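Just one chain is shown here, as structure tokens, and it is the form predicted on its own.
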Amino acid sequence: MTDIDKLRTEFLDLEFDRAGFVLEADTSIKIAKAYGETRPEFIDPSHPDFQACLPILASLASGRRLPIDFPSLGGLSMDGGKAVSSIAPVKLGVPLTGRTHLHDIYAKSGRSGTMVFLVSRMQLYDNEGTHLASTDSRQVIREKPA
């Protein structure tokens, strides 16, 4: 059994990756329209509050999924979902910096055995250091069936 408390003590809240991004207006508009967005601040580049749609933020990924020294937990790894928290509008065409850390590690047991959840949080900042949004990516590691 994995020692979740030990993993939490050793790895939570330590930045393990940093990446730069520039989001393009055309791509954001296409994504916004694909999911049915109609608000002009997400689909009209001439709107004074034009900004990135949230699903494009969920698609951003840094170079690493876990810290380089994070132990292998074995098991079957699956995508456990994404979530985005918007703090301020994310402008398009400007440099952004994503800083990634493990935000949470927890386990659950069920009919299929124990599952360990690893929540990586990327915080997005503009060049002035303003925190604009956070994206959470959950990785689920399920015990291998006997």
Contents of the next structure:
Amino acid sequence: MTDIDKLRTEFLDLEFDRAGFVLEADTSIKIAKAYGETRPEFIDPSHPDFQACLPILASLASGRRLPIDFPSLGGLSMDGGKAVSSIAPVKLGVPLTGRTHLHDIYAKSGRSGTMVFLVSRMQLYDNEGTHLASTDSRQVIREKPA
Amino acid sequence: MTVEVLSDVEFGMELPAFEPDTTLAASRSFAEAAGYTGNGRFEDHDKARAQGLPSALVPGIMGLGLLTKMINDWAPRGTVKQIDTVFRAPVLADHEHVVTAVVTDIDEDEGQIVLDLSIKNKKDETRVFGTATVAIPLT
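For the form predicted in complex with its partner chain instead of the form predicted on its own, what are the coordinates?
Up next: the whole complex, starting with the chain shown before.
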């Protein structure tokens, strides 16, 4: 049985990754058009409020994003969901910095066993240090029966 | 039907449901745009089944996009401030789905509303659910 309290004490709210990158306008437009977006601020680079669509921000949190020393919990890992909080429009083609930490660790138990939820949060900043958005990735691990 | 200002919104109001394109071609197109191609799980039923999946999947963030599109179409002057999606079960490519939302809170001081969101298949099984907070202009 995973010691959730111990994991929370050791890993919550500690930045474990910081990376710089640029979100390309063409990529965001292609993604927006692929899900049927029609709002010009997401598909028209000439629009004064042209900005990144939310799914491209959510994609930043994809994959297994955990601290390098986070213990293996075994079990079956699944993508449990994504969240995006938008504070200010994220401009495209400009340098951004993503800082990632474990935002939450919790467990739910039922008749079929226990599932552990790991929520990784990437906070996006521009070059001036303005916090633009946060993206969460919820990883679900179904524990192997004892 | 669309809403322009907050006073157009009523508690319990349902957004116009829509049936998104969740064909394999649409899934593949989104995966190519997002750089998710390569292992076949979003592009090829046989390759997905070889990985133990029931069939090819619609990418999870495409579901988030479909929900965002519904909100943006309904409130063309609104801004999605927050969206949280729970992937309860895979959205299978080449299966028909319906995207729905209902207004569950209205904050007239902040000019924001809260929506409950879902993507269901034709068996009425919820595949994705979540919430969104949307800013709507007061005037």
